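First, one chain by itself: the form predicted on its own, in structure tokens.
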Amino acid sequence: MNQFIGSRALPDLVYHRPGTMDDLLGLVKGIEGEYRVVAGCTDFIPAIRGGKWRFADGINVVDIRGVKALSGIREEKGEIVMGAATRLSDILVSPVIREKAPVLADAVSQMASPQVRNTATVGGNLCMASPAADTAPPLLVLDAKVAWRTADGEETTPLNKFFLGPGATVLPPRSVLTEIRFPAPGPDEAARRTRMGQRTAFVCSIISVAVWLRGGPEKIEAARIAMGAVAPTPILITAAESVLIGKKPNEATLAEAAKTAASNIAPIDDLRATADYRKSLAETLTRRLLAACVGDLA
């Protein structure tokens, strides 16, 4: 493969295609030299296109997709399970999503182009770990866990103990994801979530931010906030969360909540946005996603 493709040229690859999962988890525990997992390659080969990673001619390429137990979506004794390789395309228009987490397919839809969501997986985007990562928040306060195995067992760990930092996981060596799996909602739980960014789509947030509340008009009982690209991972925000949880739902409590969400942040300035305008587009928006929620439950 050493044809240039934009600016830099595709080391010769090794590539693999497992058909099962011991056969995958064979595979990675025995290769030998490096290695990456692949499913949809939507930000593998634009990560070598720009000169992000750079690896030696033989790097291993094994790809998942093959692998029919990582992919789909049911429903599970009170759970929403989700293969690891189970495309965008196909999240956004499972009727168990859309049903049960349209939280979620809201999210998907506003991700790349349809070309990259027929491709691109739930999977590689979480372990791109990626501050503004757009399946994040909304699982986060979906309450999602994920899971992952090697040839020794299986692990699974919550969404919010996953990302280490930009770009980096939990995930041990020799390991691969496998599912994501959060409680199926109830009816007297709502989530919204919406994002800002220089375009509808196509580029990366300037901010992303997603709201769950179980309760009704009277009174919060459970609350969880969740932003992406303010902070090196995609974080949940407790401290806002506890201004909710016990009290009336009125104009008051939320813009309070809204404020300590802003106020729990670590922005940074770059080419998309200001610290400081984050900041305030996360004030606003957890406020305005707050209300939408307690409308739903209303």
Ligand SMILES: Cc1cc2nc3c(=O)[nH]c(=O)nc-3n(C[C@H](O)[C@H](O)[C@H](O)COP(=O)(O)OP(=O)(O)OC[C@H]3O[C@@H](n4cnc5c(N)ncnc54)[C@H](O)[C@@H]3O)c2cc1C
Contents of the next structure:
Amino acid sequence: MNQFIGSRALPDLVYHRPGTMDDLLGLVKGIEGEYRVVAGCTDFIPAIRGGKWRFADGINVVDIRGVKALSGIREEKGEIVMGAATRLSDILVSPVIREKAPVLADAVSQMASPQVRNTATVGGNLCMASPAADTAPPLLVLDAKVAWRTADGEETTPLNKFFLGPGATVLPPRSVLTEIRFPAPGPDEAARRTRMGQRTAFVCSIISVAVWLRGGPEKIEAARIAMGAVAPTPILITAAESVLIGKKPNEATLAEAAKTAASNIAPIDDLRATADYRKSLAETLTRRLLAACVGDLA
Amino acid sequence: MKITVHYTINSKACDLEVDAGETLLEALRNRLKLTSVHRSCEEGECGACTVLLNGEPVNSCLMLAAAADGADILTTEGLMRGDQRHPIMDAFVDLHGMQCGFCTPGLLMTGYSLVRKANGGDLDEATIRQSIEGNLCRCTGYMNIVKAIQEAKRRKDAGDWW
Amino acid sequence: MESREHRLISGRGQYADDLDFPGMAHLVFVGSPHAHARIVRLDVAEAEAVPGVIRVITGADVVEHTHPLPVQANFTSPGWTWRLAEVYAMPADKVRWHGEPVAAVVAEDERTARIAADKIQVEYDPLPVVAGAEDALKPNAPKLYDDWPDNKQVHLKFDFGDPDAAFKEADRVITVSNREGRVTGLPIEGRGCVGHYDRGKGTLTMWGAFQTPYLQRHNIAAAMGLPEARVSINAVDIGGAFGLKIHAWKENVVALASKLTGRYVKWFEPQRDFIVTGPHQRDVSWQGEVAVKNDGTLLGLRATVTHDLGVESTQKGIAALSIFPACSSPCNMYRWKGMHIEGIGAVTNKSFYCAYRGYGKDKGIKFIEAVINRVARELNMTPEAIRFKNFIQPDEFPFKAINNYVLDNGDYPGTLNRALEMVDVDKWRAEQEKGRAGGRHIGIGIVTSIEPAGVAVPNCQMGGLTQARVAICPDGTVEVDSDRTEIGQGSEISHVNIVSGILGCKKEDVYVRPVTSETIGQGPLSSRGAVWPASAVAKAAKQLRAKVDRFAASMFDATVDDIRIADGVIGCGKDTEKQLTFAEFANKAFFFPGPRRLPKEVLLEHEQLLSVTTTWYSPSTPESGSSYTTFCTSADIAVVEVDTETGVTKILKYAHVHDAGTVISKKVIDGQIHGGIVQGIGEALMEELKYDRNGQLLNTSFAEYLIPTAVEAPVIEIAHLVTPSPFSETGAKGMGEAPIIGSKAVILTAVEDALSPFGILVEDSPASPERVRAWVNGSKGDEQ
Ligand SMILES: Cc1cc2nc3c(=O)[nH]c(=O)nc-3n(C[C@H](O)[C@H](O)[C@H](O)COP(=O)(O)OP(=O)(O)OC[C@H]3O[C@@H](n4cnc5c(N)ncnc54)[C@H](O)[C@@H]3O)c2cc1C
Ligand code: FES
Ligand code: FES
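Could you drop in the structure for the form predicted together with the ligand? We only have the form predicted on its own so far.
Let's see the whole complex now, leading with the same chain.
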């Protein structure tokens, strides 16, 4: 068992801050010994202070924030593309996101604090693969894909396939997450999200829910529901989709879909909430969000 | 590993040798003796260590000193003009937005950046409260802090130097 | 003169973490990962081998070089239990809670100390864990202290008035129970200090976040085995305290580290350490029954309150002492016939219990206010009606209550009436009715309370110590010494207002000096600041004023009645020629004091210096034994809305009426009210330290132990009544704890009101969203 120590020291680091993508990939490829890619460090530093992560002196830290190409948000061929090192606060003020994907801006606005958002990055949030990562549910319902690069090439995968477990992703060794992209939603689409914490502001989610619908007041054509903090990773819950698709979105349908979604998760009890409470919230919040989306579509 | 960084700190250029494993908080407090930057949780949770980095509030405990290379940094010390208090400081004193004072430098920085960027009329209460959610205060119940930030905006609008 | 506000706001505060001395070493504690275990082996070799490490201090060193922590409160009455354990600042043999320090690393810098701390090897032999008071009190429970017969540290029994008669007279008796979660006060700044043992002189000097330097000196000297006169404790700027910085514990290890290394040694505690190894509070459960008449007359109470005290250490007896106010305070501000109250304190494998804003008064009042609101509901009365029926009336003061408190004065009905003017409860009740039809759940809470302030109890270190000195310096500035450390509660502003008001000097010429152990006193605890120290300062200032009048009269060749002092100018009648500034006056008084200037009698009486040191004692205590002196009054009304599907409580309106007697500084009082109310809201809705069955504290950081942010804190409306206390020198009443007492009670009762259609009794706190949702689920689904 670890000793109890209030706050641990950071190890002696070898700090790298490459300025271009090529330098970054070359560095990561050739680096010897232990290394970590970091962006905002808002997960990295607390993990060491609290004893969750331990590194030997001399660990290489590769700060990707020097690579301009990794930051920024653009619209490209009907897709919205965010660099992995885009800061949360940049997402919040991005005109593209505010117009095309307000659901993401809404999620980000409730994440951490303004100070943390000014350094934390979206890529860091996804790579950390916390079950409670708050950017994940909206990105999942927006059908996002993530791309990573190694010195040898690039690969893309749906975000849905990205997470493997708490803290684990499909990212291969010596790779860097580069981009997150999702199709710009059309006028017949609506997306909403919410989350619950033990207090309102500046708190880790005990559950977060995002929903997306395509269709109109008469018929739902497509639906996605995603949740955070109810499984080992943020998840898409496909079971409820069939309840909605092809149906008229009335109260009963939405309630049934919410119930189905909630019965298809298997959350755990932890410090922040019990499984029962999470399930109960899953149903309530999903139902409320679906109703709000239907309102948006009308 | 030692690294030489260059900051513009409180409007003064400075070159500083830091350890790669040192946070900005540690560099500011221990090397530059900018002790208004307070230390409490060291994990980004309390906001006592808030400084402005290129005009935006950040937790200096969550940032490597090396990663701030080239940045323009402002701390509470830098809000003073000689012995004259910045209007937001006056507002905090006049409206009793400070009790023990430990959270205060961090709140001044967050509040200052909020007011500096705000245009138009009065700052509404909800905006202020959300903007300072990352600055915990255990003494004031936030009431007078919110009022002081509102008042600071009024003083800025009235033409007080900023 | 530069004010404290100016110094702090400009970033020049000097908090413990800012202390820096030549050659200063840094100390970091290593804590036990186990809640209860024998220390089998402790190996420091690897840690000491880290370059930059000066020495590791272990529990064995502490036992070898220091004494057990001194006893601070000891009550032995027939029929009572009061046990004390022999504990050192760090144990050599056994750990009793998760985080308990077993070693401390002293190194050239803090980072090195932290690295080395991780390299200390400790082998533990885990022991069975006592995870809560209920377990602790079971027969055959594992024992925390081998020499005790069981885990019961305290059992007090009180008969107030005539409880049997009260119950005989009752129309009905209602069973009541209540529980409060374990919380911590959590100032944003942790504990910290620098110690310097001067080997040449054999003196120990410490600077740091000391809330009660005089008592801390006594306790540190005792543990260190040093003569008290050779120890000096100095408070620096303190980043909040709320009672959590009155003890002397890890500070002893810092002192020892300095003694063993000959260096200045600094320790500054990270928040996580403060939560895990800091003082905790609350964690009580009440069982009882209340006797009432059908017309709402309150008659009697029989109740037992059981405390989970955690380990007995660091402040021997002071944790247990808080059981007294918990037992006495249910009388609150009402007429009662009789009460039988028992207070039990059990030791468990949790961090220790110490003072936090409220110190038991909050527990008793929160309990009784919940009980009264329940009685009202049962009798179909409004919460205000039952209170108006039972309040002690303004013409009954001083009122000797059945619990021995001598209530100074106040206007209890007036206080509640004022609150009812601020919140239109009938309008809200109509809104509540309307809302319920549409599934909205609004709740209205009403609570009234007094705050017993300014503790003076026998058999303990809180016996009523206070001393003040007010002096005019030769340059005309004024210096003030008192035991009232500035912990953010406005003691400096208050002292400045008092002294300048009495002396007539300019406010900016008054300097309130940092508190040191040179001044005798208990410090600012139990809201005594505005009572004891302020009274002592006022008394000293009055005596000094009399001297100034007398000296000035002599200088002007006039009589004392002619002396007028205002805004720093000492004048004589209407004669504008005869004027002296304080500087001119003081210069004459100090440096040209011969018979030409000062009255001859003054010199013969040896009273020539413009310096007065005095003390003060509560006037109502000697005869009555009342442990408190003043009783400020407050009324809280809160309107909340509960989302019964998610369990989230939102505060729609919050009004607080306060009567703290003479207002020394309105902004200070309002600030105390705001802060206390939000702390109380934290307790009511979110704060709770969670230990698992193995005694592991699960929420160990600000991320997990949640306190309100600006977003959860409501807008607070305040109104003041002013009924000056006859028992304090200024008429002011202590008020620092009142806001937390009323607020947690009022929020919980408002939540209960909101949930009344479900028949839910809010008998547990915090009313966290999850808990509220569980209550709703458990209420058989439907609204009744
Ligand atoms: C006080 C506080 C509050 C927080 N609140 C929230 C919250 O409300 N919701 C929430 O979801 N999170 C929250 N977080 C967590 C954190 O801020 C986010 O996860 C943040 O987005 C992480 O980004 P970063 O750039 O700081 O990551 P870093 O700390 O730099 O990195 C995190 C991890 O990701 C890896 N990584 C980062 N970028 C890349 C990349 N491009 N390629 C490969 N690997 C990479 C790193 O190796 C590291 O393992 C909070 C954190 C703090 C300290
Ligand atoms: S010390 Fe940086 S946020 Fe608490
Ligand atoms: S003033 Fe004390 S923490 Fe804010």
